[in-house]
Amino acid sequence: MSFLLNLFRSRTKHADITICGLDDAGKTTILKFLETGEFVETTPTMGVNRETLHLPNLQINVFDLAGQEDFRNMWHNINEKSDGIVFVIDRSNIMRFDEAKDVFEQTIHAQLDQDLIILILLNKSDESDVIEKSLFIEEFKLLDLPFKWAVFETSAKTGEGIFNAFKWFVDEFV
């Protein structure tokens, strides 16, 4: 009987992803934009928020990780079980750029799965004085990464780039 169940079971794939980055980068706001299609005021995440996105042929379990320093020590427990990581950068906060780079490197170097898919969102593109995408790629040494990755410029307030970024991400899983 289990053969027949497997034969006729839905062809929907499942993926577990995490959204991480420094606090106040816009992680939860981006997730809410994906769910509602509009900007939603959010409060800082404490611990982990879990949401499920139901897409055609793909169900994504999203683990939204708090970015405060006190919570980052638990990231590896969740990230190492993920099929993909969305790393959000506040591209307007130059003062925390080195911290973001260190946290990104720690997150990437802790990965065991070489098939991991990484989506990097340069968020707050609607702000002035932001880091250029090409400089970001160079500074974060993305060309040296052994993973499949992409960088998109986004704004959680206006929605700029969010759907295109996640379309690329989802297409990598389907």
The other form holds:
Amino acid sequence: MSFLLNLFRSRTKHADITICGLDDAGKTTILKFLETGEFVETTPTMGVNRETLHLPNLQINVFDLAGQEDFRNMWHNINEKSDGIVFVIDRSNIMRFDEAKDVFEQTIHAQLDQDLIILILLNKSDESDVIEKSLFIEEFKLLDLPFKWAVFETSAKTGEGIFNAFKWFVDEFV
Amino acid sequence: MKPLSLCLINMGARGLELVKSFPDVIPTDSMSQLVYKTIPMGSNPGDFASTTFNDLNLTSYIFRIPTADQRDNLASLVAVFNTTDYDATSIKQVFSWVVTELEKKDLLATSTLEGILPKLYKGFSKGQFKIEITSTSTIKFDFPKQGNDKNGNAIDKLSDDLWD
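Show the form predicted together with its partner chain, please, the one above being the form predicted on its own.
After this comes the whole thing, all chains and molecules, with the earlier chain placed first.
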């Protein structure tokens, strides 16, 4: 019996990922959408939410980090143990675009693991007046990143793009 | 069961922040640390927290509060004592009841809680309170007697809907 358990365990991979981004970008809402398949109203995250997603042959421990400035100094400690980072941006909030860019650069430059996988979500795609994906890639200098990355346009309200984004992300781990 | 102070904390742009304390007797440097003790890491709406900090004892109720044109915010009502001789269960019952009653009457808002904090404080001293929130809406509460039905449900003891 223990042999079978060990065999099963050996076939199930584990990955730790973190979800970062400015406050009110939609990080927890995206995580809730992944768990429930529907839009769930959330409140600001107090520090960190930890959830586990069980997928076939893959168990993902998700650390959903609070985006307020006071909490950002703890991101690095959690990110450095992560196999992948999901960075969420509210693409409709042009006013905080520069702040999001600064935080993204700080987050990425603090990473030492060259095998890190980065998923960037342009969230709130259901809103009007959003930044274009191509402009975003240029402004955030993503083509210069030394990591494997991808950008997806998502909406945690409608579910647009979320499953495709995480399918790409998960496929990188299995 | 008179607290040293009652506080209302919520999540601001940078992190947790004090909205109001009554009476305003806690030093600013202590308050900046205290706010982070009242809503522990990973806590969610509906949670209670009790902790000690320096020589202060805190009991808080964490809840969701509607915010105009934005998502609901995270907030806490906090009773601060300079003694351990208080009934934390009663504090929890009072706070959760106040929030539930205001929510039922569609009056749960930061401004409402700020406004009733002084009356709530006086109520803790008297063991009961009656607060007129608007000209047509009043809430009343009688604290359970200490040592008697400590674990009882305060809501069973409440007056019913108290619209004037």
